[in-house]
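Only one chain comes next, encoded as C-alpha cells, the form predicted alone.
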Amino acid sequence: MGGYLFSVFVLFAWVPHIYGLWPIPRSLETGSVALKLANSFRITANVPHPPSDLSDAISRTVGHLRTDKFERLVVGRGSADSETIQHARELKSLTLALAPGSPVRSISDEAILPIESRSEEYTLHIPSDGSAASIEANSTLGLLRGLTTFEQLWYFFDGQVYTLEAPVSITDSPAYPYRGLMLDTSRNFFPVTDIKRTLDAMSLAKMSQFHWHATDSQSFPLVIPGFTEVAAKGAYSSLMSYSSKDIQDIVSYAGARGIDVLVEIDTPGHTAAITESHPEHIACSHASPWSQVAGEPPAGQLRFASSATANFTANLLTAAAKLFPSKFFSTGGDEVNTECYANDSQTQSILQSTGQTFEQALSGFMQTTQGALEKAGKTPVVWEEMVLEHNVTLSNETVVMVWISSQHAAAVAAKNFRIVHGPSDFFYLDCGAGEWLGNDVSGNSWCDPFKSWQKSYTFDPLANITPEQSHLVLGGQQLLWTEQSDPSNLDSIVWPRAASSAEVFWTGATLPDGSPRNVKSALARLHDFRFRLIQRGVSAIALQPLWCALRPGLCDGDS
C-alpha cells in the first residue's frame, strides 16, 4: 500500500452531509446508497498472529455498532429512513489488512514509537453492493484509526444499524502526529475510572497524546518506587494516589486505544507538596503571603542551586521514567518564582559560595535532571519559559510546549526547538469560570474569556511560522487545569470542546473538498460526535438546543 496511500486522491463527489465523521478524513468519496449491517456482521483481521489489543479493538467496534443505538440528528431522528432501510442491501463483513511488508506490532507498541515514526494512515472502502468492506494500513495503529472512522458512519433506527452514504472510500492520515489533551490530577484528584473514560473519548477523536500533569504544589499523587514517601505524605490521602499498578493500568489502557501517555512532574517550581516528605529540598515552603513568592498557594519550590536537591530530583525523575514507556517525559519548568529564591537564605548562600548566578545554577539543575532523563532514553519536554525567559542549556531534542500566548510560538521556532501548541488564548479549557481565590468577589479567571470550541477550531498551527520552520510543529493540545474541576464536571468541561483541536491537528487547514476548515460546516458533525459520546457514557455538554442540532444551519446567526 505504501505508495498509493500518500498519492493524490481525486474527489468525484464530496458529500457535505457526512455528519458523523470527526475528525473529518482528509480525503473521501461517498455515495447515496443505503446499506445496513447484517445480524451476522463480522470483522476479520487478515493479519498474521494479530496482537491481542487489535482483537480487543475489533471486539469494541462490534460492541459499539450494536450498543450505540444512535439515531440520526434529523427531524424525526431517522423515521423517514425506515422504508429505505427495509430494502437496503446488507453488509456482512469488514476485513482488516496490513500492507505487504508491514511489521506486525501491537497497537500499544505502535502508539509509543518516536513521534516521527508513528504510522496512523489508513484506507477504508465500503462498497454499495453489500460485498465486503475493507480497511488497509501500514500498522495496527492505522487499522485502529480506520475502525474508529468506520464506527462513525453508522446510525440506528427501529432495530437496524445503517448508513445512507455507500459507497464510501476514504484515504486518511493525520496532518500532525501530536494531538493531545492535558489533565491536571494534582489540584483535584481523578480516579482511574475517570481517566479511562477520558481516554475512550480521546480515542474516538483520534487523539494521540495524553499529557498527564500528575503533580504540583497542591498534591503529589504518583507513588514512585524508591520514593514512596513523597506520595505517602504529599497526596491528599492514600485513596487519592496512583500506585504503580494504577499507572500501568492507565498506560496500558491508553496504549490499546492508540494513545501515548506523556507524564509531567513539574520542576523546579510547583513542588510544594514535596515539603511534607523532604523539607530540606524546598525553598519558601508555605510562605505567607503566598502571592509574593508563588503563582498560587501553597508556596514552595525546589532548591535547584543545591547539588543534593538536583541529584534527588534526577533520581526521582529516573525512577518515575521507568513507569512510563513513552519516549516523552516532561519536567515542566513554568512559573519559576525568582522572589522565592531571593528570600531563601540557603539558596543565596549556595550561589555566593559557588560564585554562580541564578541562571547558571538553574541551567546546571536542568542539565542534571534532563541529562538523567536522556540517559533513561527519554526526550525532555518543557514549558516555554525555559526557552524564552531563562538562559539555560537544553538538549536540541527538547520539545517545548507553548502556553502563555499563541504569539510565542514563533520565538520558540526561531530557537529551532520542536513545538507543541497549547496556548491559553485558544486551548485552555478552564478559562472563563471566574476567580477561584476565596476573597476576590468580582474577580475573573486570569485567562478570560471562556474558550469556546469555535475559538479553538480557528487555530492556525503555522501562524507566524515560516515554511522552513513548519517541520518543528509537532501538533497541539487542549489543557484542563483543575482548580475548579473534579470528577463531577470533568466530562462537561472537556467534551466536546477538546475534540475541536483534534480535528485542527488531524485534518489540517483544508476540508476534503479543498475549502478552508470552518466553524459553519463543522458544527453539525461536532453535534454528532457529542451525541455519540453521550451514548457511550461521557457526559459531554450540549452545544445548542436539540431543535438546532436536528436542523443544521437554522440556528446560525445569519440563517
Given for the second form:
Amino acid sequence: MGGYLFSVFVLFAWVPHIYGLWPIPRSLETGSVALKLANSFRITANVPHPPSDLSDAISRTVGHLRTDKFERLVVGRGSADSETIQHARELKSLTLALAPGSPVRSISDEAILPIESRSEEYTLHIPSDGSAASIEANSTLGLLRGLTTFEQLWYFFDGQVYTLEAPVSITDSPAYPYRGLMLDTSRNFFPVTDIKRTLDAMSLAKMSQFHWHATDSQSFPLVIPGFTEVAAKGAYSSLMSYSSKDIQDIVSYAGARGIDVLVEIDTPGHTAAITESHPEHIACSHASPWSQVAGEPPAGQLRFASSATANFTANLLTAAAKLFPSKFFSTGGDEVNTECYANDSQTQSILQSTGQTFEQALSGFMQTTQGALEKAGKTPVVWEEMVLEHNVTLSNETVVMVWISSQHAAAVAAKNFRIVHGPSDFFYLDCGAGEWLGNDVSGNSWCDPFKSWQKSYTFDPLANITPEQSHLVLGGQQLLWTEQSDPSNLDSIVWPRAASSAEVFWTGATLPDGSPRNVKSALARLHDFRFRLIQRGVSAIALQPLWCALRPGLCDGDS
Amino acid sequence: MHSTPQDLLDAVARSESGLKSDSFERLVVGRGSADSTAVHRALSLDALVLSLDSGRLIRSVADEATVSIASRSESYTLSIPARGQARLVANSTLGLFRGLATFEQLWYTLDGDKYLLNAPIEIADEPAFPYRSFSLDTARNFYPVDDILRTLDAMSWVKMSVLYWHVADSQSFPLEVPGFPELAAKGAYSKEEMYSVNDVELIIQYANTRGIDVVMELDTPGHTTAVGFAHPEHVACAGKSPWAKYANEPPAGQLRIASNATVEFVKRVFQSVLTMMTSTMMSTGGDEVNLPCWEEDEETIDVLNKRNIAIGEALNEFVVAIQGVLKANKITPFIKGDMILTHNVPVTNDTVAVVWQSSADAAGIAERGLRFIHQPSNYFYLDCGAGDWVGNNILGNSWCDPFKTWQRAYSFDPYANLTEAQFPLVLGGQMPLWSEQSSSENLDSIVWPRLAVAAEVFWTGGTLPDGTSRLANNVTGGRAAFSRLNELRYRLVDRGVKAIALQPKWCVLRPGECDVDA
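With the form predicted alone in hand, show me what the form predicted together with the partner chain looks like.
So here's everything in the complex, that chain up top.
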C-alpha cells in the first residue's frame, strides 16, 4: 500500500504544469488533484448590497462555465482525462468577498478611477478536497479579475467541467495599470456589437483600457451633442455613426467588464472629415497631391492658428468629454503636416498678423484645447510628437503615447511625462498586410514586417528607462489602424495577438516560478487562450497547426 | 432548351434569388441614393433568356465542368438591350453558367429596386486560360465542409474552374479513403475533423454544379507523417528530432519509397481515392522531399544496399509507379515542379507541373515541353507575411515575406520568360492557402478578395476589353482594377463572405483618390 502511494506521488511529480492561464498570475501554486464542478455549483458574493454589475459578472462566469465546451489541448483532447474526471471530487461553490473595510463600489466605478488609484489585486484559493473556493479582493474590480482567472482554470469533457490542478493558490496583481487595445473606427466603421465582443475578449485577458481612436480624416462617426453636424456630414452614413446612446452603451459595457474607455479625437491633424461640415476650419482640405501635405489621403488639418478654430475645437472636445466618464481624454496630435499650413493662405496671414511662429501658434492651440479638457476634469493624453517634435507647453499630468518607435520612450521619460507604450515596431496589429494605396504594385506595409505575437511578447517596458523613471511607465497597448480592416477581419487580425501585451503589462518581467517571462513557455498558454476565445464567439486565428498545439514544444524552432 | 439539366435550372434559381436578396448599393459618395432619380426613370427589363447554340449536345454543368481541361467550353455572349429581354447564349451549359455569374454582377440595389446604369450591354466572353484555381490545405488545420462550400460559391462568382484540394499532409490526414478507414481514423485531428466519403461526394458535387472541377492532391512521398499514425511501417524518420534536419517543418516523416510494401500500399490508396473523384486530373504532390530522412532510415538503407541502387533511383521508381496508377485510369497527373527541376524524376509526357517555388521556375518546366500551372510563392501565396509560426523564434518572419498584396498578384504575367511556342503549355494558375496559421476563423479574410485576382489574371488574360494591356503600369490604380475589385469585395460581404477591406471606405467611394500618385 505504501508502495502504491509512493508510485502515485512520483507520477504526479512528473506531470508538468498544465494551466492555461492568460495572463499568468504573479504568484501561483497549483497541485495535481482533479476537481469537477458540481451540478449545483454556484458563486456567491459575500458583499453587502452587491453592485448589480458584480452580480452580472458572476452570472456571466457561471454561464461561461456551463457553455464553454473547450476540451484540453492534449493528444486525445478531453478523452485523455476521462478516467481522471470520473473519480474527481466535486467543487460546490465559489465565494467572493471583499477585504474588511473595503468600500463597496460598482466595478464600473472602480474601473474608471484615476489610473494610479485602481485596485485590481485579488487572491484565489481552490482547495483540493471540494470545500468552497474563494476569491478575495480590495475592490469589486479585483473580484472581477479573479473571476476571469477562475474561468480559465476549467476544461470540458462529456458534460463535465473539471480542472486537474487543485489545490490552486493565487495571489495576483498587475505589474502596470494601463493594459490597453486601440481601435480606429474612422478608416472603416465597426458596429457596436463588434466593439462589445472585443471588450469581452479584452476582459478575459484582464485588459483595463479601451483606447478608442474614434475619428480621423476619412470619417467622423462620433455624434457629439451640440456638434451633431460633424457626424451627420462626416460619418460614412447615419448607420455608420455612434449616437450618444451607442457611446453610453459601449462605456457601460466596458466599465462593467473592468475596462476604462479612453476616447481620442485626433487634432489638429487627421481631421479632414470635419471639412464636410466645417470647411472654414480645415486647411489643405482634400489637396492634391495628398502626399505633399498629409501622411495619407485625404489631406486636411484644423487651422490651429485661427482663434475661431481653436475655440470650435475646445468646445467640441468639451462636449465630447461629457460623453465619457473616464479621467483620460486624448487630443491626439500625431503627424501634423507643416506643408499643409505653408500652403494655406489663411494660416499664413494669421501668423503674419499676430507675429507668431508656427510652433507658437500650435502651442497656443494646445493650451486652449488642453485647458478645456482640464476644466472638464480630464487628464490629457497626446501622441509623442507633441512632446518630442513640437515646442508646446503641456501640463505635467499629460500622458504621452509612444508610437513611432520603441526607442522614443526614453526621450519622453527624460521630459518627465508619463508613458503609454504603443510602439509600431512591436505593437501595431495592422503591419505587414501590404500597401493599401492604389497604383502601387510593389508597395509594402510601411511598418513591415507583421508583428508576430512572439515579437510583441518580448517587449520590455523598461528598456532604456532608468529605475528613477520607471514610475512614469503606465503600461501599454497594441493598436489596430483600420485602413485594411473592418468587421470582416476584426477578430482575426486582433486575436489572439492583442493578448500578448495583456500579459506583458499584467505579469511583468517574471513568471510566478521566478524565471523570466519567455515565448517558449507562453505559446501553450496562448493556444489555450485562443481556443477559449473561439468558444466565446471570437474568431481568433490559429497560431500553428493543431498538431503543434496538442504537442507543446515539438514545433519550436529548436526542437 | 429541351430537357434542361437540373443543375442549370438550380443555377438559374440561385441567380434569381441572389439578385433578389443582394442589398449591395453602388460605391459612390451617397451610395444608392445618388442614383435615385435615374432609377425612378429607368425602363424595365422583362426577362433574361438563356439558350444554347443550336445543335449542341445538352449536358449538365457538372459534366461540362469535368471534361478534360483542354476541351471545356466556357464562352458565352450576353446582350442586355435598353428595353425588353436580355439574351445569354453559349455553346454549353457551363458557358451559360459563366454568363449568369456576369449577369449577377451588373446590378445594384436601391430601396428594393435592382438597376444598372449602362444599358445596352453587349458582352462576348471566354477565358484566356482554362485552369483558374484555388489550392486549399485542409491538413495543417481543418476546415468544416460548410467553409469549403461557401468558398466554392465565391469561387464560382468569379468564374474559377478548379479547386485543388491539398487534403492531407504531415500534420493530419482528414480524408476517409474507402478500404483504408484507418488513415483518417488515426490520422485526422478527431472524428469531427475529417471528410467522410459522403462529405467528399457532397463537396465535389457542389463544386461541379458550380462549374468547378475538384483536383485532389495526395502529397507524396514527403508531407506524409500523418500516414504513419495508422501505418508506422510506411513512414521513415517519423517525428524525428531535430525536425529541421529531416523536414521543412514539423513533424518530420516521409513515405519509405524504397520499400515494395510501401509502394504497393500507396498505389492502392491512390486507386481508392480515384474512385471518389469526378475529375480527369489528380496530383501526386512531390514537393520538399528531404534526403537525410531516408539516408538515416535503416529500413531504407537496407533495401537500397540489397538492390544496390541510390535513393534517387528509388524516388524515380516510386513516381513512375504512382503515375502508372493514374495513367491506367486515364487520369492526367499533376506533380510539384521540384520533382522535375530538382530531382529530375522521369514523368509521363502528359504530366502537368505545379510551379511553386518561384515564378522564375516556369521557364525551366516549359523547356522540357511539359504543361504546367502557375502557383509561384513570390506572387500567389496567400499565407505569406504573417510571421513565423514555429515556436521559440522571436524574430522569425514568414519564409515568403512580404505579404502578397492583390496588386502584386495582379501584376503577374503568365507568359513571362516563355517563348510564343511555349504559350500553349500554360494551363493557368492558382493561389494557394497553406494553413499553418489559418483555420475556419480567418479563411474568408485571408482568401478574399485576393483570390479574385488570380481569377482575373487567368480569365481575362493580358488585354482589357478596350484593347489596352491589363499589365500596363497604371492598371492597378483606382480607376481600373482597384475599383472593380473593391466592388467585388462589397458584393462578397453582401453574400456572407467575410472578404477584407482593401482600403478605407473613403477611398472606395472615390476611385483613384487614394492612389499613391493622386
